[in-house]
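Shown next as structure tokens: one chain only, the form predicted alone.
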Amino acid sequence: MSTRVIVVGSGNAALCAGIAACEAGAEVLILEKGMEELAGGNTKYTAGAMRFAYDGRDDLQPLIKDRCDPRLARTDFGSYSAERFANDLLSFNGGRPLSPEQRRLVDQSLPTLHWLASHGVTFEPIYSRQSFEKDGRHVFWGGLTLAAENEGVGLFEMELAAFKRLGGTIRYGAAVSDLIFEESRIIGVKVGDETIDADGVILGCGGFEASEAMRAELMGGQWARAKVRGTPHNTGDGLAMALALGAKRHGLYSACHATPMDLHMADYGGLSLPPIERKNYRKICYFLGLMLNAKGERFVDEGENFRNYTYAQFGQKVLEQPDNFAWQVFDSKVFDLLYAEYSFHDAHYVEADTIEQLCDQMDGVQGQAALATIAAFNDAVDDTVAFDPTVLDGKSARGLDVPKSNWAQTIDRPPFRAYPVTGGITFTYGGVAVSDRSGVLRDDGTEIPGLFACGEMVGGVFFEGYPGGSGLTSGAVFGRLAGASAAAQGVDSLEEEQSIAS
């Protein structure tokens, strides 16, 4: 008799926790909470890129679609080691020590990858967003390399294939209302009013971005007026059903991944829009310029270091401005380096020949105090450096209030233009405690029989940030390994009781 898993959740981690156990022998059932064509949860929202260690080009090449695009030749993907990745990590702990989900996904990111690549899902070098030209090459930085084909949506269909290529299968508006635990372990789920039997059940089903009173009760009140860029299905559901069980809460509830968003975009980045567009709503050069609030004053150094550290924390810095909000200015010098999203049908901007014009034009904000801080940043700007995107290039405005480190450039080349932009929740930090199995655990450190726990379930992986393309990642490493689990752990049921009846 073949082990019966549950998978509750078809994002990007539910999947790779199908694809696992399916692979293991089990027979596995995927319930979605939404129809059809919002399955996917978050993963179809995003940009596909996931973050691994890396020792240079033969790490990738088995990971590449098309192994013969001739930029491949010019290309320097550099190297990315465990021990950068694991820097990176501890980067944004705010000074706790790399946790050992942090270890894990570290340690298991490139393996995940190339497992992902021997089930058929392909990836694509990052050269529109994570490497410049120089000297004719096309030099990538900030260790973040590939997406997967076709971006998230891609990313969704090849793992969807790949699950139902095993024998999986899936069952759409099928919201899991409740665990069933008897005897001591969790032997199904409720949909309704339906019991379905499993031997394992994996919890793959998002965090609680998506709900407004669990934002406002667990990260703090502003937290209620943010925008929603992802599916409207993460409501916590999940992590409910698992903490009245009695699961240990890990990690921190207070923050989340943000990212500067459209100011103007619909909850739910979009969803008249094809899934593939709804990424087109974020706004995340603001590096190559200057962001203003409300007071017309600077509030986050923006040439920190590159957008893909600190883009999730800026978006909570936006939301935490005066009526939530900010703006980001541009002059004429780097539109041709502004992101795709910058030139999208729908995306909202201001335009105009002067700084005096263009300030007039940003609703909201003290037009006379943002000239002056214009008029500041471009006196502070050192032109003894050259600019060059492809490295901290250490072209600075300092002896400000809040200093540029990098990437300072004047603005002063008309035209000029301004894009208001406000915080928008992509997932929550905060989750359940596993175990090295990716076993649910409770407060007394025991694992919950039969409960598995993957993706944004999981607690303990980020803290006050992250390098961006980790959380995928992450989702695939945890998914991986809770698919195997609850695959062994239907065996290792049923042998107990084989041994019990003999």
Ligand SMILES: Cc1cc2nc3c(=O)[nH]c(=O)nc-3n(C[C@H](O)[C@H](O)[C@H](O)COP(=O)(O)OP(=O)(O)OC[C@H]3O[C@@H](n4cnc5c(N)ncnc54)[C@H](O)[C@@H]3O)c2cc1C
The other form holds:
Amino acid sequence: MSTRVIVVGSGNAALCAGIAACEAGAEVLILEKGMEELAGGNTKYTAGAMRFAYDGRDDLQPLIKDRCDPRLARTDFGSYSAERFANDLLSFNGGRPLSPEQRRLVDQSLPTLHWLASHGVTFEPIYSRQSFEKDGRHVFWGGLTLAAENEGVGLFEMELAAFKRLGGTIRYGAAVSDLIFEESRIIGVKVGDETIDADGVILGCGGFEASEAMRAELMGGQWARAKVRGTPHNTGDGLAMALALGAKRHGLYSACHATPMDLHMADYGGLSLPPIERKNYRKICYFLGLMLNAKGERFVDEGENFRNYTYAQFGQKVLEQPDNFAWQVFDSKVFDLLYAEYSFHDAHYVEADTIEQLCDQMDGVQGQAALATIAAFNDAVDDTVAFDPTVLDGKSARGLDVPKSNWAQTIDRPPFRAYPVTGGITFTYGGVAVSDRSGVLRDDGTEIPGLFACGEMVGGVFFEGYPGGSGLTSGAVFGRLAGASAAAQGVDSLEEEQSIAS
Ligand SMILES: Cc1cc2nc3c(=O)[nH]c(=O)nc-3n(C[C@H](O)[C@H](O)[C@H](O)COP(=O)(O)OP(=O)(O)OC[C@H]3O[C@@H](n4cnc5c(N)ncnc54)[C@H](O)[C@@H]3O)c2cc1C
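Same protein, different condition: the form predicted alone was shown, now please give the form predicted together with the named molecule.
What follows is the entire complex, opening with the chain shown before.
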């Protein structure tokens, strides 16, 4: 009899678990909370970019869909060593050493990408965002070079097709509500009143970013009002079920990936919108201007570093302000530098010919205080340094309570614009502790027999930020491991039963 494995969720992590379990000979059922349109969770909202360590072109070639693309002959992919990947993760660890989960992510990243390719998942070089043209060649700067064909939706579709080809079954609209634990092991799950038996259960059902109550309880009250950039279904169900069975909390619960977003966007990411429109609710050009809170005060160094290194943390900073909002203020000197998301048809902003009129229009802001803040900032700008957004230009405004370290230009050329923003949560970092075969661990370090976890459920992978494209790779690495382990689990328990019987 085959081992029966249930996978909870149908995002990238869960599908990788399902594929690996099928591959190992198990009979696999995926239970997905969402109806078919919303299956695939946050995975479908992504650009499909996946970060992995590689030595050079030979490592990438087997992954690329169109190997006849004439650009390939003129492309320098460079290399991205395991050491660089580890250092990139470390740079967001706040002084913590590389965790065992991060070590696994780095070491298994390339083999896992090749494994995905062996199941028909294909990739494309990210020419538009990760390379530049130099002397007629496309030069990647390393790190993030490939994305799944057709982005997150394509990744989901290719993985689901692979899972079905291997005989896996999926049920939509099937929210797992409980785990059944009897005779010291997991023996199945509950979907409402229905009981479904299994030899192993894999939780691949995301973090708790879409639960207002869990965000407030586990991360702090300011998170209650955050916008959710992805699926409404990742409400921490798997985390709650695992914790109820004594699973150990692991990782950083006080931090998450969150970016400044349009205050008036919908509460959740809209899958019905084309991907480009979904992305446009993000507002991350604060480094070209100022951010003011309800008291009319600045609260971050908008020019602390390139936005790649600050945008995933500044969502939290905005949420920490009174009433959880801020306004981003720009003058016309930088209008042509603002990303397309600022001229998007559904971008909300106010415009005025004087700073006084602008401050009057910024809802919820103490206008006089805002005026004084802008005036003090203008006085502090160093006029001796030239503005250059392509480098850390050192053009600063100092002597203020909150300095601006780079790209500080006076706000003085009309017209002026201000955009209202809040914090949008992408995904949570806190999860459960897992063993080196992705089994869910209790506080005492023993596994809960029959229970596995992968994807956003696994704690200890990210701490105070993450290098882009690592979330999907982490889901694939831990999903593959959990699937293989859960399939073997049934074999283990069968062997146990046989030895007891004999
Ligand atoms: C807008 C956005 C852009 C992103 N861009 C990138 C990127 O380019 N690269 C990258 O690496 N990462 C990116 N990320 C992060 C990435 O989405 C996540 O790291 C990854 O998708 C998580 O995969 P997962 O399988 O753990 O969860 P998900 O893909 O979210 O899947 C979880 C699934 O579990 C289901 N579920 C929840 N509860 C239950 C239940 N009780 N029963 C059954 N099913 C349940 C959900 O419906 C969902 O389908 C992005 C995230 C967002 C929101």
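Numbering follows the first chain given and starts at 1. The structure presented is a predicted model; accordingly, all values stated were derived computationally and were not measured. Under this definition, the rigid core comprises the largest set of C-alpha atoms superposing within 1.5 Å between the forms.
*Asks:* Aligned on the rigid core, do the two forms place the Cα of Glu149 2 Å or more apart, comparing between these two forms?
*Replies:* It does not reach a 2 Å shift.
*Asks:* For Phe163, is the CA shift between these two forms at least 2 Å following rigid-core superposition?
*Replies:* No, shifts by less than 2 Å.
*Asks:* Is the shift of Tyr309 between these two forms large enough to count as movement, that is, does its C-alpha move by 2 Å or more after the core is superposed?
*Replies:* Result for Tyr309: yes, a 2 Å-plus shift.
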